[in-house]
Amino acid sequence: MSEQMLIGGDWIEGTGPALESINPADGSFNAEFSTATDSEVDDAVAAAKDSYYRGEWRALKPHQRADYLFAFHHTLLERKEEIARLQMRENGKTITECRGQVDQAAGIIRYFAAVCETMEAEVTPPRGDYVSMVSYDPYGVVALVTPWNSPITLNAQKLAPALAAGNSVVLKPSEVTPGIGLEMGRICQDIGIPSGVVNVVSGRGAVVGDRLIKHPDVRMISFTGGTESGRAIARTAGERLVPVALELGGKSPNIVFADADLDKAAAGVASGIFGSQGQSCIAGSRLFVEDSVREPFIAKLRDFAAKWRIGHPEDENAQMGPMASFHHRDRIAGYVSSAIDEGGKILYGGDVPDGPEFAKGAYYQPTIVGGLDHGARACQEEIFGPVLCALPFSDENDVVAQANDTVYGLACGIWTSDFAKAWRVCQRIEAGSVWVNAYKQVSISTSFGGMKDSGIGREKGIDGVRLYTEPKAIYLAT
């Protein structure tokens, strides 16, 4: 029997074509999921709208909603192993990383529970005989559309603040990893969040996602995923005049100056691109190394790549499992082939790993490509895999110009022992997050988002709740 969807507090069999989940580690069958058609999407939105206007959730005091979110946090941790293994089977992340992401997701939910309980509105200076203030009201029905690369954390990162703000939601998880979204819906049901406040619909973005974002009763859209999909959603949101939050792709630079601690930098660069199989929006996929240290630095990086442990995701010592799907593995390989066609040279990797243990899975080696012009396709387009394009630079102005020469602006790493230089480059780089002598450090308390084609809006932090609210001015005559 297919896995059902959560609509209006009931588990419903969808009438769309069944969706098979395949384990990318060995090609084995995981589960079959029922999917929604327009009818079920409409039912989910109607259930969310009905729950919103009943007021059982939005009318709760903030500390009461916080109690539910704290219960969500505790229940997620209680089911840690079950949920970690579900994500491992669906997208191939190592079990170690999946467990860590459950902890991270629980922390996200706990943080937004605290924000929910303590966030203040404003009383503004009056300019007449009145008391003036700003309150922050929920939108109503919010559509949450999440990707396949880190569904445990990314579902939590949308669900928790949207619920903290008092909205009712329809969550549409990726068709690659539908199980995590359904489990989070089940937890919300188990802890007693009123029926219809959280609805989860499965299916392909072109069908289910499209119907959801076009629905006239959806008052706000939050999407994490690819830039082209985000652009299409933005067009729809613009036509409908509804607010949208978009966290999209990246082609993030990692800049290594000659005065950096090269050993520390090599470790950070390797982790920034090979960690999570490179399937991260903030992956440091473009490496810029100052000319005078390029050869020794690449040698250090090759050593890290050679020691990066590829293995079955159940292996506690594995640093890299398979890519999330066979289709995606082939897409990555296609980008590497295009890099070679454009004059690139494989400095390490560039193929599937050898060995019978990898034959049935969607594995790919950590890969370093040199010799490319910065305008090459592999240097400009998001590969979303463990492929690093290594490029030289001569001075500060040169590297800033190259680093900013992309449609993306999500993240950047800077490696140098010169604080003044780091500060100057930080100010000139067009990116939503910049790390100095580190990479991929993240905090739920610090805003996150991108510039240019990397997105619109900011998640995380206190403003991560306000993202899901509308300011309302109130005047009380005195």
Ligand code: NAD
Contents of the next structure:
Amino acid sequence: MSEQMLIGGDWIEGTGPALESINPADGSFNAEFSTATDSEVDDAVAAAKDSYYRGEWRALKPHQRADYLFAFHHTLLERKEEIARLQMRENGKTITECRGQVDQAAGIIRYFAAVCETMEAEVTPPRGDYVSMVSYDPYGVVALVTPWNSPITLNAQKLAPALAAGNSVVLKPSEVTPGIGLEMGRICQDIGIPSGVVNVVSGRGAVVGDRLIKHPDVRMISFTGGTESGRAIARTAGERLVPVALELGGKSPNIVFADADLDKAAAGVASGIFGSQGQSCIAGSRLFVEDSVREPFIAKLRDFAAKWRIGHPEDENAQMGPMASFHHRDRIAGYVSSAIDEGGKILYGGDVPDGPEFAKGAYYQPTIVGGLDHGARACQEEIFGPVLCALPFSDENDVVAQANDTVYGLACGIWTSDFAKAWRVCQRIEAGSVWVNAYKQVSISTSFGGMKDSGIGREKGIDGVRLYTEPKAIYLAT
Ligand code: NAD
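Can I get the form predicted in complex with the named molecule as well, since the one above is the form predicted alone?
Complete assembly follows, chain above in first position.
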């Protein structure tokens, strides 16, 4: 029997074509997931709408919604090992990273539980006989669409604030990793969130996702995924006139000035691209290194790449598991071939790793490519793998111009001992997050999102809940 979906508090077997989940570490079969047909998507939206208007969730007092979210946080932690292993089998992330992500997701849910009670509405300046105020109302039914690279954290990052705001939701997890979204739905049911408030449907984006976002009763769309899918979703949202939040792709620069602590910078650049197999929206995939330190810096980076431990995701010491799927590994290899065709030189890696332990899995080496022009495909398109394009620069103006010469604007790292320079560059860089002498530090209290083709809107922080509400002006005549 295929894995079921959660609709209106019931677990039902979808009648769309089943999806097979394959473990990318060895090609073994994980599970078969049933998927939704149009009418089952409609049922999920109807269940969410019905629960919203019944008011069993929306009308709860903020502390009562907070209690449920604290229970969600605790239950997720109680089931940490099981959830971590499920993600590991679905997308090949190392067990160590998966456990860390369960902690992170629980922290996200705890944060939004606290926001329920600390979020404020506004009383605006009095106008004669009127008391004027702004309250923040939930939208109603919200569609949450998520990708495969970090489903534990990304599902939590959407579910928790959308629920904290009082919405009912339909979650559509990636077809590559449906299991985590379904398990989160199960936890919401186990802790007693009323039926129909959280619904989870499985299936392909172009079919199930498309039906969901086009449904007339969906009042807001929150999407994380690739830029082209985001553009298609934005077109639908534009046509339907519903608000949409888009967290999309990136091609983030990591800038190393000659005056940086080169050892720390090399460690930061290496983990910024090889961490999470490079399958991270904020991966620092373009390295800009100042001409005068280029050779010694690349030598340090090659050392890091050579010592990066590739291994089976169950190996507690592995730093890198397989890519999320064989198809995706082949796509990454295709980008490396295109880089060579465009004049690139492999400075490290550039192939699948040697060894019988890697033969059955979708592994790929940490890879550094030099010698490319910044206009090359590999420097402009998101590869979403452990492939670093190393590029030279001569001075501050040159590097700012090159770093911004991309359609993306998600993140940026700046490595220097000159804080005045760091501040100047930081102000000129077009990116939603900038780190100085650090990379990939994130905090749930700090807003996150992209500029340019990397997205619209910001998640996390207090605004993470505002995203799922709309302001209402109220005037009370005295
Ligand atoms: P994807 O765009 O292929 O799919 C993401 C989700 O959208 C999936 O659930 C998919 O089924 C669904 N989908 C796809 N097309 C759709 C459509 N037309 N209508 C409705 N739903 C649709 O992305 P992916 O390959 O799963 O994930 C990798 C991408 O996600 C990368 O580009 C990465 O940078 C991005 N990402 C961004 C962030 C961020 O916060 N900015 C975080 C993680 C991943």
